[in-house]
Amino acid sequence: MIASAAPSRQTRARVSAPSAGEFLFCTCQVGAESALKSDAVAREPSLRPAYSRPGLVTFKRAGPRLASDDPEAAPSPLARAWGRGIGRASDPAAAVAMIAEATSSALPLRLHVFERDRWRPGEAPADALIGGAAALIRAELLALWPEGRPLLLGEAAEPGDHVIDVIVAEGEPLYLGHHRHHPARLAWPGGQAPLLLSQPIPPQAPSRAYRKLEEAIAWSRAPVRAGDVALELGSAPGGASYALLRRGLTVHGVDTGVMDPVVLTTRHASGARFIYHNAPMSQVQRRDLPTALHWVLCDVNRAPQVALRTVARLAAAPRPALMGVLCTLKLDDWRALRHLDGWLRMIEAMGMVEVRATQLPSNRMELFAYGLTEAGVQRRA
């Protein structure tokens, strides 16, 4: 079933009652602010775009809410975190005040406080302090918090717990918001990867698509195992695949790329090794590839249709042991997310029963998605 990150615009028939005043905040990458909206708008005629800032978007619902299977499901797959808005605070103790008002005294809350993005994905400048501010304005709301009312410790969110979102830009004021973690959120605040937040990448990773997989990964909860086997289609230089065998997994690696040396010549501890294919793509046979395949991956710069062909070719049945396809969906402009939903059922259409759409923190004119078959399901439980 597709799940994607935004509900599907056939879903338009069946709504629910409105939340009168209701606010929705999104946060995305700079510069996506408008076709976030637009997108946005588009799935759900009730949002009325209201207040935003480069990087955060807000909306009012001015009518009825359409009816989902997911409640929590974002506005649209640009955005990476989202909830209900409860406005704008002019320093940490209003903002205490204000969500000791806007919820429950006896409500465990969770507390996430994010610094919007500043930059697009990988033009921040090699100095730049990214997360200070917001580790300060944390410790002061610490500090503020009212003695007895319940917070959980920790950043990383369980599955329906109560998150305060606090979004800080230098300059202006607090924004806050409030959402009901979900697995189909990744967990941390903001909606980033713990990799962007405490681990930095490998100097020896090929590209910053090392960064890209371990989100997909991250917010996928796709289960990849040391011992899987994986093919990557554009492979070239070689960061996913890196990502990969550092975590023990087998690579055919296709492109006719150059591919790093760190890459073909890494040993994993189990064996696990790096095997070129340099071809084009729509060269690589079935034959030229091992049965027991666990992943497809697919980050090329061809048109998601045309790419996703080939996925389908190479994934499609027989495939016992196959787990699923990631799959990075590159775009020609924003327009081009109209076309969201007919990808997502190509995905789905290879076998797979769990199909969702986002794009990344490092995403960037580009979106990930992801399809797992059952059996991926079942591994992941």
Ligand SMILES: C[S@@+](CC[C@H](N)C(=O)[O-])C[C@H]1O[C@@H](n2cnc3c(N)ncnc32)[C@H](O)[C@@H]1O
Given for the second form:
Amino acid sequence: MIASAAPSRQTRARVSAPSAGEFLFCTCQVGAESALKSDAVAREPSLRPAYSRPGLVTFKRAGPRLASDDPEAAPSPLARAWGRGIGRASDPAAAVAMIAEATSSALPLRLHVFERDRWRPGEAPADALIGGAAALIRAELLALWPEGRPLLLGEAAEPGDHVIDVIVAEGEPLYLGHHRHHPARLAWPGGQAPLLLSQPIPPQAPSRAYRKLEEAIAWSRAPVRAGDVALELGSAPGGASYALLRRGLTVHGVDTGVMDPVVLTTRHASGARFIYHNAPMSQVQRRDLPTALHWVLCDVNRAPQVALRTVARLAAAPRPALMGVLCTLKLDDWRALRHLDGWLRMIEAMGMVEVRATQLPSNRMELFAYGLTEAGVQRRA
Ligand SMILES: C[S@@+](CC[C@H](N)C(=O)[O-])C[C@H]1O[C@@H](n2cnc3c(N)ncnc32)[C@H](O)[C@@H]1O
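Beyond the form predicted alone, can we have the form predicted together with the ligand?
Following is the full complex, with the preceding chain placed first.
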């Protein structure tokens, strides 16, 4: 199955996935708004771009959905949170009234209040306060919440939940939306992973790729386990390899660049360690690697089709232990998105039965795509 978003889930309540005349909202990385608009319209020509702000794009649906459409699917892999747009509210009191108007009163709702991105990934000033404004608005909404209206406690959504999205930006109206939660989405407000955000990257981690990998595992729910063996193409300086080592995986890293000493010297209590293949990936042969590889990762700054050809060569059967491939796909510019379906087909041809792509919060001009084998899907179940 190739998908860039969540599989289907029908909604019978008053809130529903967008149909003709309705609005659709998506949040995304700052700077990706135009690319998201073009990509979503190319995939779904009935969408008409409407209100948009940095990190937030909305569309009006000009025609009916096709029967084959998945009502909960992401309009584009660049969308991080998405759903039916309810509209703009000037303040929390107006928001509560609009939510009441848009939803049936007996329907238990989950509240996701979050700030849209203000900076490109990695560009937020060190003293930026992220999340404070959303926490304040959430508290106000809860204080105003009408008695007797069912509200689900906590923020982590469960599959099937009706989630109300409240998107906050300083000095601007609140933007309100609704979606049904599905396991293929991240469960937390705005498609973020709050645990990852609140836990600083360990100071000894050699690069931001540490968080990128943790986000990738959280989003894909890749069943990575201690004792597994991973191959990482493009491993230097070693943020992702370090994250895997800390999880107890043995990592074979391939890079022409220099690995950080912390990666070379780390030994996990289980004995897991890093094995360095200091060579271009084209020169690494299957005989240089163990037969029992569980994961192949790729983060090389090469064109995706070039990187994926090497992944395919090294991941190809017989690889009886293989659980999946986790690939960061570098884009020259946003127009490269038009090749995504071809790249996903390359991943599927590696014997993967579940293939999806998204732009993770930490991804810059890149996408994350993964494939799981049948064994990987079974292990995750
Ligand atoms: C984004 S960095 C990788 C970051 C790394 N995953 C981490 O966790 O720190 C991309 C890496 O790809 C490597 N690279 C590019 N082309 C390569 C090739 N043909 N063979 C091996 N490594 C390559 C670069 O040397 C660079 O270290």
